[in-house]
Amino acid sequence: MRFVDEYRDAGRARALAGRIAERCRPGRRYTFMEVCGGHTHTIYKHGLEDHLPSEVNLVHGPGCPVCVIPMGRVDDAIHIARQPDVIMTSFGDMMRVPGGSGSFLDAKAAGADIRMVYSPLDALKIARANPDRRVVFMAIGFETTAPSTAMTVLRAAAEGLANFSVFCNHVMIIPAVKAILDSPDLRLDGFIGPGHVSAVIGCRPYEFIARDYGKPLVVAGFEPLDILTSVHMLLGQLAEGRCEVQNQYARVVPWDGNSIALSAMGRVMRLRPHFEWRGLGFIAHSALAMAGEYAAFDAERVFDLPGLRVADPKSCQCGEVLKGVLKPWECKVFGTACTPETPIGTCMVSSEGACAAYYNFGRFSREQMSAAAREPREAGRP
């Protein structure tokens, strides 16, 4: 297939989804992780839910960058937002993010400055033209996007523009899904893996959840037919007995990944010691700094920082979310208080996150699939 329709063929997907109820065994329930945020809103937006046999059970993982970042952090990046002549600069579906002390749209609404930008570059543009301003990105997100990160501050550097720096929240990918596959509060059959950070980082570093855990993990593409095609496959080798890494996404991930970007990732970046998860704690390193080269663009260094940990709010089950361990409509809160317009937590806030995604897409499914439920009932009834 070359194009996107193919990928969104209605008859070609029921017959796939024929072939994944013929590899289901009977009696056997299959519970599949699919790692990043964009897999969630494919499988919502075009109720892939409804494609899969009842043995098969999709939960959600820790892949929207957004839905991870803790609200210490939040106040972090505020506090800086509030310090005198800066202008921070965030990717927009940070802007509604709540922290202990509000939101970026709150402060900006208090007077800070602070403004979206689609890509950092657009950061850097904003600091040439205003050389008499602190400029600071607010960097988000997994391998997917350090790299952009990383060479705008090669750009930086290499303009010598003073007033721009970073304050870095990149997280990887590899340490949380081992953190889940350390759990005890999940068992899983396998792992649809992420697209877009593999196209960073590859196949490559996958290879240990086969290997050291017996799990299966297909990495797969973001349209409903690649998605199916995944869990194919996984219920392929559940079958057969094999436990390997595959790439579905081949049209798009290479194996070794994008050395280039991952050079840059090294040479302006290091890893933390720690960093902490919303929902999965502290997770040793998880996590990007700026290397000691480049300390005169880390905002972490230009900036004196309270570094406070702020617990979530006890009525947001976030966490339980971003492990798999509840479904969107399982949290209390959920599309009562924590709706779009009124989030509690970051699951609801970011286009990738699992409670946004089923709020939008996925609450009419809910009923359909409770009402199915309820006819076996209610037909035995006089």
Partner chain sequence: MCLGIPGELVEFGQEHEDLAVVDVSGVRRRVNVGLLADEGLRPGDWVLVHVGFALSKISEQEAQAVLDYLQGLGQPYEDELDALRGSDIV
The other form holds:
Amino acid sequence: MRFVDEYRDAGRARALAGRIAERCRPGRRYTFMEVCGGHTHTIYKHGLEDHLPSEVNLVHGPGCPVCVIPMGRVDDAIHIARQPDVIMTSFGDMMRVPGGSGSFLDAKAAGADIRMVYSPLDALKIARANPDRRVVFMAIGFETTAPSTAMTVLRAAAEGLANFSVFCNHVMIIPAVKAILDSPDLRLDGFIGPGHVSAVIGCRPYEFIARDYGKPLVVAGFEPLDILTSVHMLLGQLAEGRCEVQNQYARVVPWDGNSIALSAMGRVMRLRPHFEWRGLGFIAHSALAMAGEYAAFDAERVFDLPGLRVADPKSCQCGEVLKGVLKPWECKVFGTACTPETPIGTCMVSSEGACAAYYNFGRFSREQMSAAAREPREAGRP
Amino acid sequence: MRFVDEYRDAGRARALAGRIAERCRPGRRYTFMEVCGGHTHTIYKHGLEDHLPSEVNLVHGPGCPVCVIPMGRVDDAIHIARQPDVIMTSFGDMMRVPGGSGSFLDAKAAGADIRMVYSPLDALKIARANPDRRVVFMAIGFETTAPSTAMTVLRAAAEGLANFSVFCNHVMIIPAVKAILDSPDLRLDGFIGPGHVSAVIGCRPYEFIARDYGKPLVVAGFEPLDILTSVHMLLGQLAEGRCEVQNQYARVVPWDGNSIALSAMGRVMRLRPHFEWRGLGFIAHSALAMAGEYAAFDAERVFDLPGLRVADPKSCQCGEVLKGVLKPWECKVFGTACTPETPIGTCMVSSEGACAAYYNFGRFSREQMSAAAREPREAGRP
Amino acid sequence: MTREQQVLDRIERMRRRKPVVREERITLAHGAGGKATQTLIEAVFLEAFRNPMLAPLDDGALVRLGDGPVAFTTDSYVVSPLFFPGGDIGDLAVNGTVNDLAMCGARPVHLSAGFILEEGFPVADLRRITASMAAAAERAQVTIVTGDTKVVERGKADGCYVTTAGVGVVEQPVTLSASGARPGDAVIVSGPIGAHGAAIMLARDDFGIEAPITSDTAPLHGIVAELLKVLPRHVRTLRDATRGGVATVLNEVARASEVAVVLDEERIPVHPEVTGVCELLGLDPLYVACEGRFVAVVDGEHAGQALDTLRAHPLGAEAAIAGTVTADPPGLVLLRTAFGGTRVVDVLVGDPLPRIC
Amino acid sequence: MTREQQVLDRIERMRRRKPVVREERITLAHGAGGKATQTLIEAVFLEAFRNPMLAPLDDGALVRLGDGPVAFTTDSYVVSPLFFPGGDIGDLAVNGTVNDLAMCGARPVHLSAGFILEEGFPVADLRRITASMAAAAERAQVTIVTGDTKVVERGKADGCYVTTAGVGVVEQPVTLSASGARPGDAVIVSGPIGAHGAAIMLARDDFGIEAPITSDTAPLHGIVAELLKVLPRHVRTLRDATRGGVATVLNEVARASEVAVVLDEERIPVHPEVTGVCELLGLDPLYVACEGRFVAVVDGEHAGQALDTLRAHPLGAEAAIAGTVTADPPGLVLLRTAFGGTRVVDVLVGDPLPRIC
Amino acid sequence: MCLGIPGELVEFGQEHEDLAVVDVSGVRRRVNVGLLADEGLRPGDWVLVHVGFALSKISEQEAQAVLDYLQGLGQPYEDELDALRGSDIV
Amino acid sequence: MCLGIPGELVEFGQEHEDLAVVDVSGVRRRVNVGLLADEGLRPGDWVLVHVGFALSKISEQEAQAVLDYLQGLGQPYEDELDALRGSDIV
Ligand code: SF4
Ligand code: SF4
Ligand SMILES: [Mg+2]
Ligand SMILES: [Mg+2]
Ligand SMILES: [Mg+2]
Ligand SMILES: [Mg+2]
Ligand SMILES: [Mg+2]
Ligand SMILES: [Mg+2]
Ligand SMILES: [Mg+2]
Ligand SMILES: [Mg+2]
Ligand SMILES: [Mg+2]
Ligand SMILES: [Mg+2]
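Switch over from the form predicted on its own to the form predicted together with the partner chain, please.
Next comes the full complex, and the chain you just saw is listed first.
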């Protein structure tokens, strides 16, 4: 595949790994946070850590929209889905996210009409095909996804579709990163910046991180070589005493972002004064609601919602994992009470959640896995 | 079973058969019409003709409500059933009755929500349980059934049920009998009167038959001995030169009928100026519609109906069968093109239709069947 | 020959013609076990799969596997409701397949079980069903050795459908077939008929009727083994009287054997409550399904011995000789009514009782 | 031992504990072939029916009937849509059961077929399905010898469900089982994976994706027979990689054999269009179903011979040695990624593709 | 269609006055007795049931009259009948 | 969630101007290109697809730049790589 396979080449990775190792000061520990869950997924899926020297430590950030949705919002969505004339539409990732009493999957099994869609436009298609039903799109995602929701609402408005609305849970990455930077218990050397969010917002919004907090940030692509390259670039900044925002992913990310996307978001949505993030608590100006002009498409106004806040389970340490303070396996319930089949925290649900990625792909220590992968290779070969 | 088994006794039947044979003048042919399809069913189901001498010839009348419903009314009912929010309810007998383009069963297979009920009250129950659907009861039947429909509508009105209506196809037996009496091609010696219709209308309405047409009539019960007894009574009147209305079924039929039933019908329904009977054509004042006061429960007003008249298939001779002019097997398509699986005429649908009863139960000549039933009895017995 | 007789002969010729499915769409009648089902099976399934083992359309197929003859059968169970007085879909699915093997003269040995579950189906109900399958399997001395599970979206099933298949060994040489009946044979019914269908109908509660009727579902391999032990060479045909009831089974026999079956209404065992339900709903018990009763056609001279053998078994205590086989009129079932008349007992048309098994 | 290692060991102990169904209701995940399916099967079905023939949970059961060993299996087919590029529910139902028998080392001989039809289903579609079953049966040299038909009300099925069961004879003594893999063995995949699941997904048209992908449904008895003829004693395990894909099958092997399976991402054959679909939808081809591919675990020393044999057969032209078996870590499947890393390939959680078979 | 079945009234309904329960050979069904409001129905009475309504109260006396009429006709045959019945027992 | 896939624009839609078709390894999907209205897209251009929308036009030049950067870093290893690749062919 073009723009994919080139960035998954093992030879190039090995070469780069050598350069990375060379850039590490022996004995020093470099801790970088990959903000985006997509990066977490890539890291584990490709076994990227096998190419990193032990000095480099990647911690997983809050950039998984499924992982940060609070239980109360899931309950509200299920409440909507349970209305007899409603078809709830949602990305597949949301299906297993637990609210205070069960997930979409449970609600579906109990009779709610909840359908997976690939695109918000598919939800619109369902709305057109079912004029006697109310079709709701469960909108989640960062700035990457919010423009698609906005474009969909604009189209619904243009068509005068009366039976479509959006339950808006879009969140914004900058306030979350800022919250992490303000958190006292964190020690980070730099950030791997979210590539696809940046395709929308560009690179400028990160400048305060380098300027005010003194942390370098490299906006990175999602192929494993992109991430390795970004690590190499971060180590380069540290080695040379620079502290900048760099764009490793320039093939996709314009420095100034996508102005059409930003203006669509601006028209259809407005900033919420504050929004709860699972594990991180309330963060000011960190999420989007539907703008007043599009109230007819706002599920929060179309439906009466319970709107209850549900406290996270006591045993859940997602907050610490999302802030990179704990490694997934350091959570007390990881892999025992909390597994992908029976997630307690949301980080265990999405394949981009740090806990799920670690559980599914990386559950064995690197040493043990590499040993296993090495040992019999030649034995069984003809 | 009380009031049932006593009237199915083979010994009593054989004794009575002897008395019947004694009352026949050798060589004379006695032709009696059993007006009611229930009688037709009994005759075939119990093999009653085995007890009748060859002089007595029973012909089957128009008293099967399923058999006389014209195709256009079936089409109208299917049109209603096809409306997306409608639940059509119907007695099982109606399910296979062909209209101009298929039956209820076909419409159901194609997606209409059509449900079998045992009682019109069950349709009411369905209406209560489905407030967001329009529930229609396909009302068919003679005066036996019309009071039940009327009582059901009165209850719906009392409850203020807004989603229930009746597609009224109730017909009346007296105009049909009169049409048969006026038909030039008929030669009858007397009537076996419909017992359950008479439980409602009583025996007086038949008096004109004896008085004006000179034909005796015996209102008969539905067990085989009831019918045999009625034949005996008719032969008695003929032998003695009497011509009266007699009530063989006095255990159920009061001479004056059921006044509550008659008044319920009178309140809820009104006479139609004329109504089409399948095979018999239009008969004046022969059917009931919903009265204006109950228009809200009248499916003919609630729904827009095509109301098209559909001509009977050319090959169909149901009219002649219903008038007793032809025996079922004398119809050219009987048993070949027209069978219970593929009925052309309605007499082949209901188990009370003459053609279906004959096809299902009596398809072999009496002689052949009796021979078969006699021959091996002792052989196989231990 | 009279004109009436000519007409009747013409009709019989029609009825023997190759069956044709006229409908464009499947209706409930195609699953009711009567004429429409037979037509569908012959015109679609038999036509497509035509082979000598399938052709007899018996309860199961006799096949050779390695050395010996093996019986092989399957049935899907879609009964509604899933739980009913006297049983549930689980023991029904085990007993039904055990019985089809028994009707082939085989000793049922192993069963497979395929489950189609509807999203949202309570796991507790599934446990209840599997427990009752396990109990039924133990009672019938068969092992469920392989299986499969599928889940379909809500609204694409009715809770739980079960398909069992079974294999059994044929240990003594018997020739059982619907085509084996001969004039002079006796027709034995193994017990009171119609209880299963009536129980399901009441359990469905569509008609507001209540009666103390429980399903007759039971494994018949034991009683059949007794019968075949005593009369290995004199039993012609065994059929469990499931969908379509005794009437349908006997029509199959009459047609396949080209004989007439003459039943005696008074000798057909029916429990009074079943009669009551049938009267109320205008049904004929001869068409109502059993799930633990069978019809045996037995050499007339050994009918008494057969009856004694059956009555000695708990499942056959009310067995009865219900009729006889005659040569004419071939292909028909006749009934001597209690009233002293005679009538045809035809194959079921339509579907009086949806989803009884 | 590090703290991380202690945590990981504790987790492995958890994973080996007796499975428990926690859900109150069946969800689509219970039918997806992954973890939830395994848990349901072990905690409900195996628990209720417990017996030594069922316990291995192989593709079919090996039973003794009369003299010889016989393989017996069943599967229900609920695929949506019923017709898809490369096949339909009919040939799928025949091939699937033929393949499960082949995976037991048996020669498939006879099939049964149970149909659950939805009221309103077009008879023409049923004819099309039965014709394709007949053609598939002929191709696989099996006979459909017995069957059953049920009809359910509209809205209680999805057109047509088919359950096939099959019996086959085991003609040469082979010991095939998921528990037979040993360190040093080679893992062979018989051809490019994931085409069936991808074809179904596209045919369903939920995602607006189009690609020239056809289902790989095919009968595997022939190619398997070739392999077993050449290497009767060196093939340890055969599994068709259906629901849950190659990943799930290999997890079953790793767990049952208490070995590790180490796959080599670059050696796993996947057609580029299948890769494209997976990339677009965020799926992993290792979990996407095949219906005409199998995984063979073969003695490492004979892996080359096995590969040559498979490649000589039209259905194995693209067969590949995709990995090896090692002793540690027992019960796990690992993948050497094309990128040069290593990761765990776990059992599927959830249901990415509803109703592929 | 005009199917009517005799049943014995065994209970009057709680829900509303028109509801009663009839027994037919041990089988029970709820019926509406509104059409027989004038008859002063009591448990033990028999009624004719049609599509869920009691249509008529059955007169035991009239029922017996028919049987008596038949009895009168059939006397000469009674002995023969008894003989026949005897032979029917298996 | 932020999954984005590179695809080649192969066709512009008939239905409305924002519709186009992308090809990913021979797999085609309709995407909305409304967010790239300013880019003067043409068939043959590559875009990043996210939830049915083209989010960004991919720059070949920038893509090559990364590879060149890696190439520069990796030169000493190239010979070893070739050897390794050779040994991988079965
Ligand atoms: S293991 Fe579960 S509860 Fe703990 S941090 Fe991870 S997702 Fe949250
Ligand atoms: S055979 Fe058919 S068409 Fe002819 S009279 Fe009878 S029902 Fe009518
Ligand atoms: Mg059977
Ligand atoms: Mg059968
Ligand atoms: Mg069977
Ligand atoms: Mg059966
Ligand atoms: Mg299976
Ligand atoms: Mg398999
Ligand atoms: Mg299997
Ligand atoms: Mg199987
Ligand atoms: Mg299988
Ligand atoms: Mg069957």
